[in-house]
Structures are given as structure tokens and as C-alpha cells.
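Shown next as C-alpha cells: one chain only, the form predicted on its own.
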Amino acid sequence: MKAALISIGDELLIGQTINTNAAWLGKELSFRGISVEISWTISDQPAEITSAIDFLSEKADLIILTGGLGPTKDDLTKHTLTQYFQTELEIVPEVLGRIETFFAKRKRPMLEVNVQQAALPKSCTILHNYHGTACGMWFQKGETIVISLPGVPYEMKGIMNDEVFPRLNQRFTLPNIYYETLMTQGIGESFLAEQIAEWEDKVRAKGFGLAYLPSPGIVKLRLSSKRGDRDKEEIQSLLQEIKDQMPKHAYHLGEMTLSEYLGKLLLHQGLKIGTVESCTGGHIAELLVQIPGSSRYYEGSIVAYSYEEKEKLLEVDHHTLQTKGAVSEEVIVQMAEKGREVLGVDVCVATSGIAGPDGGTDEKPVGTVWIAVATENTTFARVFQFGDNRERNIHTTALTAMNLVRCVLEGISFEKK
């Protein structure tokens, strides 16, 4: 089965909003065995809504749309839709009573543009929305079906898993992939490539199918197989393998986020952590709060960017600043051991660093970090260099801190380059 995406909306096409949903569509489609063939991104305007159907309905068995369905003037898909279905709009009784009770569960007046977002063509089927105010919509184009959706992502991946999903289940006999991921961070793509080129070798010839996604930081391995849950221990066997050889880099089997293995890890262990941060500016502290119950082992964070702030809240010696400078290993030790001290806990990780796109050095350039973990044993320092690129420098950093944090407890040994 053939699938085409078509994204709407300005904010999607001038960079304003970032197109995840397309990003989920296309993973949760493949994973049901559904090939997504073309995504496009288009303006808010009918005749761009039209077009794309008309084309792409010569070419996939499915298009979803999603956006423009808001109850502003400027969301013209759903009147777009029902002229070109040549149908009419209706206010559906189930519709309007479950808006009414969205916004009075919030007390929150209810609008007419509100009550019109109730009115839905006459020939769709609707896809009820049990997150928000948009309903989905389901067409019939000669062979193709077309849907239409909100581009609220949680409205949208609602409906998909709601309505949507246990609708084509039921209407097509979809192939049975299985596919399981191998989570690494600290190594790029290429060289991951190059590390496992006989073991990759060895996996197409089974016929499986073998995929590299990377993104800053991380790169996931994906193994899958069309055969459905009958590889599944093989599969799982084979990523083994991998994550056996490269115990650095290679944390879980199984998607999963570095900040969500590592609190697993705390847990289990029973110890508490901090962070005492530099260049990062606190985003290895957002990375550990974003996953719920991190203050059963999440302490705080000190945040200390100037010199200033490093001798006074954690005592880094002022001689030592002044002539190793505070991205050394003898600084970030200091602000590791002394962070561990302030903030009580078990074990804390320091960063300090160049994150450009100026201050960089002939012996220190741009994207040079050094980063310290202070266990109650011992305090392991160790310097990076990474890119030119501040933002991607940044979360480049807290990743790695928060790996270098999972060697330790774990024992993986991680001896300096």
C-alpha cells in the first residue's frame, strides 16, 4: 500500500513551525508496512489543496492531510474538501455536544466559530477527535482514500491511533513488519557504518532490512523484517551483537531517550544526581526533568557561566582560571567534585565549553568541551571536540554528559583519546 503526505500551512513552509508530524506519519505508516512514497508541504490555499490531491491520487492508495482545520479564518481545508468532494457542510449533533463539553470542562466561552467547527461534510466519514475541537475526515477519491486531519501533532496522532489506524486494519490486509532499534550516541553515521560493515553485510544477506538515523548526538541502528514476529529473537539477537561490541556508544535496545535510560539507571542503582553546567546552560537539567518521576533521582542544577560564578558558588580556585582558563580538565574537575559537594547528591556531571560561534583558540577552537563525572570513588574528565555549530554543540554536549554518566555507573571503561 502506497501512501502520500501533504502538510498545509504557511508556518510549515517559512520554517515557523518544525513539520513533526509528517516526521511520525511516516514512522508509524512504515512500521504497519504502508510505503510513504511522497510528502509535500503546501500553502493554506485551495488551489494548492486541490492540485495536490488531484496528483497524488494517481499515485498512492492513501493521502492524509493534515492542518487547516482550525476554526480561524485562515484554515481552509475543510471548506476546500467539501467543495471538491461536491458535498455540503452539516452540524453533527454528536460533534457539537462533545465541543460543548470540551470547553466546559475548562470554562471557557464557546464561540461561533467554535459551534461552526461542529459542521462537517456531508459525504466523509468523520474521524471523532477526543483531544481537541477538529474532527477528522475520511474520502473516497475512485481507489484512493484521502483523510483529512488537524495539525495539532497530539489531535493528530489521536485520531491516527483512535480512528484512523483500526480503520485501515480492518479494510486492508497489511504486511507484518517487525522491527526492533539499536540506540548509540557519540558516534557519527559514517563511522558507526564503518565499524559494523561485515555484521551489515551478514544481516541483508538474511534479507533484512537495515537503516542508519541519525540525528545530533544519536544514531539509531533499525533492523527489520517483513516476515513479521517469527524474526523477532533473531533480530533482537543480531542488535546484541553490536551493542555488545560497542558498550561506549550503544546504551538500549529498543527506542528509547539517553535521559530516560539514565534515570532507569539512578533508579536502580538508588543514587541521586546534579549537574553543575557551563556551556550546556542548564539543558542536560531540561533533557532530566522532561521524563516524569526524574525527582525521585534528579537533585538541581548549578548553572555557573562566568568566572565569577564559578569561584563563588563552587569554589574553582581563581589561579587555576586565570591561567588554564575555565575549559580545562583542572577547572572542570574542581566543578564536578565541588558540585557534587553543594548539591548533596551521588554522583555529578560537569560541562564546560567553547559553543561558538566565536572564543575559539588555535590550542582551544570552537566546539572544544570538556566534561566531568564525580562519583563518591572517583572523578573522570574528559575533553571532546565537536562542531561549530552553538545549538548543535549544546545538546551535542548534554548527551554526551549524560553518557559519560552511564559508562561510569555501568563500568564501562572510557579511557581518554
Second form
Number of protein chains: 2
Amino acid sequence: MKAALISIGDELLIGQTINTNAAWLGKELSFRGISVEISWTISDQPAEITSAIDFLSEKADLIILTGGLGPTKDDLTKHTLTQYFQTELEIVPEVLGRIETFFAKRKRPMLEVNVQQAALPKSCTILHNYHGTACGMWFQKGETIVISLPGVPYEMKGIMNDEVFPRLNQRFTLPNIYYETLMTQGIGESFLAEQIAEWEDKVRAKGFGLAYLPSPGIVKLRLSSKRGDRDKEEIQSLLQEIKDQMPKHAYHLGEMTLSEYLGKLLLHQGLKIGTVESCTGGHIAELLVQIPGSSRYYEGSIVAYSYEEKEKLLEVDHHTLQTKGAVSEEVIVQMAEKGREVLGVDVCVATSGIAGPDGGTDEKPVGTVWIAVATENTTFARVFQFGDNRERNIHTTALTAMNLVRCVLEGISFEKK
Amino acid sequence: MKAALISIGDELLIGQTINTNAAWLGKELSFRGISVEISWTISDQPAEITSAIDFLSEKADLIILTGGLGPTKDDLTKHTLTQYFQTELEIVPEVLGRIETFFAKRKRPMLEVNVQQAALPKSCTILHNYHGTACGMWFQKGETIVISLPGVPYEMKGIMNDEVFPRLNQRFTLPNIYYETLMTQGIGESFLAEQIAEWEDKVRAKGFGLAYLPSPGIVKLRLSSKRGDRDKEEIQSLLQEIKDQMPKHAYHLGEMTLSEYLGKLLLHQGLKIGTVESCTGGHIAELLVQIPGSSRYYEGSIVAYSYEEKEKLLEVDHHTLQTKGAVSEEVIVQMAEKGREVLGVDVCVATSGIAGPDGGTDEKPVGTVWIAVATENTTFARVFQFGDNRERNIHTTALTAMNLVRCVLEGISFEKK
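Now show the form predicted together with another copy of the chain, given that the preceding structure was the form predicted on its own.
What follows is the whole complex; the chain from before opens it.
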């Protein structure tokens, strides 16, 4: 099965928005054995939309359009498709009801443009949107399926998962792919590849697919089989091999964020956590709180960004701060230990570092970060050297801090390099 | 001048790499008045490359191909272009010399594949790459310029800046697109469109382009002219009209995040800020800290997620907490005021709400959020009703809180609905 993508919107062409939708669709479709042959980005103009469909329907069995379905005047896709497929718009009561509920829930007034979002082409199959007000549409053009979806990423993804993939699975015999993911933190893609080179040769020789899926601070290792569940046990035991080999980095077999994993671990051990943050500025707390139900194990945090707050809120020793600096082993240990007391928690993790772009010295260049974990029995501190990008330093520090907490709680020795 | 982009590479089609090159080129070209009409992503196959050039040279005066110029076997672009333009490859001594220096500097061995990177089509203008080993190529196909560049982002950008833009400026009088952006917070795309409908008709009648660029919590309004700087004043004053009309929502004329704007405002007023967060779990702090140099106005935060921490760290009154609940006007006012004292800051913003998915009641459904801003003179509190998505509630609350601080500091009245 061959697919073509059409992303609609001037904001994409002029680079104001980066096209993450095409990447997500490419990943999800090719993973399901649907080959994405070509991807176009075009402007929101009827002639562009229709000529793209004309051209690509010669090449693809499935065309997915994203964007151009919002309520405002510059979103023309729906009208263009209605004309193209020689049908007409008609208010769909079920959709109108859902839009009304959507606005009522949010106590926001519903406008005429929103009512018009319930007007959909008669000849299409409606793809319901449970995350927003613009429905998706499924048309048939000869042998080719033409699907139009809103451009807002989480709405597009929701409709793909809720409505499109189940229908595609029903209509076509897509290859029966089984896969499992191993989550790793703190090891780069190339370094990971080097460490598991032999294992990789082995699994490839068995005909399994292996993919490295990197995102900042995290690399997912995905092992897949085209023989479906029949290879489930073998795939799981192959990944478990790697997990056993690198316990400091591999934290979970199966897709799971580090904050979710840590949450489960804290719940299981009956521990409460707090954070004391300097360079991460609350980012660890935020990642923990993103998990629903985190109030069962997360108590609170102190972000002590300035020297003054470190003394005032945490009673970090003035002399130590002045002589060793905030980015030092002595201070980070005090931050974690005092934080544990002040917050009254079982585990406290603290961060202090130079996120950049300024503030670095020869001795402590940008990217130098101290992290400490204090528990009832022990305080563990370690220094890291990250890069020179502020945003990535903050994020990487937060992930590394959470992974350190995990290692401490799981009794994994994490001796200094 | 019309441009078309061709991004080459399977890693883009299968979504392993997000196409940031197309976004960068779109931004840089349209900024220079070159209109990007269409952008294709294709796989690294000769037939795909030649048919893309055939098709797009009918539509564009300038085609820029990126990718497919590395030394590895799957990079076929150079050979394909050599055949397509009926020329032949020839080692260019100057380029070979630079490649040799490149490897010598890095003390890495130079391989035969690298020598071959100095072999370039005779009929092209060579675009030198001072950041890597793969040169760019400039061909002429009738009236259309066809440029091929490596896909590594910093190499591609380097060649564009060093070699392509100077040549384009020399050869063409480029039309001059001018645009300006108005940043708004807390007003949905549809509601904004309805509020400015008359204004929108007016600006469209004048021939200006208008785009709504929504992202969670923020809508950018972009107004553009194809007559360049000549319309600068008019565009700015048209956007200023809207800014004056909705001071609670429109926070800045020109592209700028809310945290950056707030940072400048705090610096300008010589004020220090702190945050006291419950439902946002440190997210406001994190957004403030993302801005380099935020230590000049950001002091620290307390994340008091549990009832206990609210009492312990902020001395919120036990009785008030028990009778009114944490999500109440009485508690949020105490949080902001006590936070201001404890942190020792000029301005303190506090949040407390039910982020969801659980924890809602009939009286306080999921999405109910109290926000308060305390300054030396006043404390202002307001309740909001957001949606049912936890992550978005947290993010929207953080943006709304920052916007409330802005309104308070700018003396914009924000009376209760």
C-alpha cells in the first residue's frame, strides 16, 4: 500500500511552523507497512489542493491531507473538497451536538463559524474528532482513498488513532507487525549502537527490524517482527538481554516516559518525592506533575534560582556558597539534604548547573551540572557535562536527575566516571 | 520570484527526521521576497528526482534540492543531476584541496568516497561548502535555476548564506514582502476571527494577506504585504488597532514569546518575580527560566502541590484550606501573598486548579483554575475554566498566569467576567 501526504498551509511554506505532522504520519504509516512515497506541502488555495490530489492519486492508494480545516476564512480545504467530489455540505446533527458540548464544557460562547464546522460533505465518511471541533473526512476517488484531517497535531493524531487506522486495518491486510520498545536514558544513539553492535548483527540476521528512535535525552530501541505475535517471546527476551546489560541506562521494556516509570516506582515503594531545582527551574517538578495522579507520590518543590533563595529557603551555608559556588558538590549535597527536610519527603533530588549561554568559566564551562539525590540512608551526588544549548541542557538535566533517582531507588550502582 | 523546494531522503518520508531544512528555507526565502509555492519530500531515487525537477520547473523560477549529497552509497543526487544536465563529473582540484584540509584538521583518515566528493558536474557553478565536504551545485534549466545542497542543516545554511543569497541578490530585483505579527494570548482562533471580522474584511480589501497561526494558548496574527516596506507603516498601524482593541489579549507587536515579553517588562520596571504553583507544578517557573538571563528578574518558586506543603511552606491557613478547598479564591490569594513574602519578591503569581483527568466535582469541574497575582499594592485573583486535557490545562494555565502578570504590571484592567 502506497501513501502520499499533502500538508496544507502557508505557515508551513514560509517556515513559521515546522511540519511535524508529516514526520508523525510518516513514522506511523511506514511502521504499519504503508510506504510513504512522497510528501507535498502546498498553500491553502483551491487550485493547489485539487491539482495535488489529481497528481498524487496516480501514485498512491492513500492520500492524507492535513491542515486547512479550522473555522477561519483562510481555511478552504473543506469547501474545495466538497466541490472536487461534486457533493454538498450538510449540517450533521451528531457533530453539531458534539461541538456544542465542546463549547459548553469550556463555558465558551459558540459562534456561527463553529456551527459551520458541523457542515460536512454528504458523500464523505465522517471521521470524528474527539479532541476538537473540526472533523476529518474520508473520500474515495476511484481506487484511491483521500483523507482530510485538521492540522492541529493532537487532533490529527487523535483522528488517525481513533478513526483512520482501525478502518485501514479492517479494509486491508496490513502486515502483522509485532514490536516492543526498550526505553533508555543518558546514552547517545551512536554510543548505544556501538555498545550493542554484536547483538544488532544477531537480531538483524534473524530478520527482525531494529530502529533507534532518539529524542533529547532518550533513545528508544524498537525491535519488530513481520510475523506478529509469534515472535513476541523472542523479541522480549532479546530486549531484556540489552536491559540487563545496561541497567543504568535501560529503564523499561515497553513504551513509557521516565516520569511515569518513576511515579510507578515511588508508588510501589511507598515513597514521597520532592525536588529542589536551580538550573532546571521547576522542569523536573513539571515532568512529574504531568502524570495524572502524581499527587500520590509528589509533594512539592523549591526552585531556588538565586543565591539568596538558596540561603533563604534551604539554609544552604553562606560560606560554602561563596567559596565553592552554587555549582559544586558541597552545595548540591546541602540542597538535596535540606530540601528533603524542608519539604518533609522521603526522596529529594536537587540540580544546580550552568545552563548557558552565559555564565560559564574555564573551570565550570556551560553545560556543567551537579545533581544529587538524598534519601533516608544516603546522599548521592554526581557531576555531568552537557552541551551548550540552554533548552537542551535544562531538559537533559531533568531527565538525568529522574534517572538517577530511579537508579538509587532500584539499588543500581552508579559510580562516578 | 517563485521557488519550489525538494527535500530528498527516506529518513524524512518515514519520519525519522523532521524536515527543519524546508522550514528554514521557507523562512529565509519568503523573508527575501521569494515566494515558496510548494515543497516536496521525495525518496533518494533517480526517477523521483528527475520527475520532481521536470514538474516543478514548470511552476518555479528557483528550485532548491536538499539532501542526497553525502559520500555514502544511498546518496545519488549528484550522479542523477550530472546525467539530467547531460554533463560529466570532473575532480575539482580546489575542492579536493579543501576536503583534504578538512580531514587533516580533524585528524581523520580520508577515504576514496571523500575524494569522490571533489568530483563535480562540469556544467554547474560550484557552491563552496566551508562547513563540510559536499559542495552545492547551481544549474540552469531554461529560465529556472536548479540548486542542489547537502542535507546537513548547518552545511546547507552555510552555503545558502555564503554562496546562494549573494548570487540571487546580484541577479534579481526581488519583490519585497513585508510582514508583521501580533501576538495574542487567551483568545481562541474563532473568537478572535469573529471579534476582528470587520477589520479583516478591511485589510483583505486592501490586498493584504492575513493568517491566524494558533498554537496552544497563543494565536499569532500575521499581516503581510507584497509591496514590502512601503506598507510597513500601514501594516503596523493596522495591527496596532487590534492591539488597542484587545489589550488583555494582544501582548506584543512582533514575534515574541510571552515569557520573553514578561522578562523584558520585569527588567524594564526593575521588578523581581517569583511563582507559587500548585496545578502548574513548576511550569511557569520553567517557562521563565527558559529565557537566557532570566536570573536578572526571576528569583525562585515554591511548588506546593499537596495541602501539607501549602501549609508548611506558605503558611496557608489550615481552616481556610479545609473549608474552602485548595482551589478557591481565599486560598489562591493567600498563596500569592504569602509567596511574595516567603520568596521576598516584588511580584508573585500563584496557581491552583484541577488539571484532571480526575479530581473534578460538580461545583469545581476538571479545568477549574484559580490564578492570583500579588504586588506591593494589590492582589488580583481570577477563576478560569479550561478544558479536560491535563497537559493542555497545565500549559494554558501557565500562559494565562503570565499574561495576568503582564496585565497587572501594565495597568490593564482585567475585570471578572
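For the two forms, the rigid core is made up of the largest set of C-alpha atoms that agree within 1.5 Å on superposition. Owing to the predicted nature of the structure, the values given are computational and were not obtained by experimental measurement. Residue numbers count along the first chain shown, from 1.
- Large Cα move at Glu391 between these two forms, threshold 2 Å, rigid core: Glu391 C-alpha, core-superposed: shift of less than 2 Å.
- Query: For Gln86, is the CA shift between these two forms at least 2 Å following rigid-core superposition?
  - Reply: After core superposition, the displacement of the Gln86 C-alpha between these two forms reaches the 2 Å mark, so yes.
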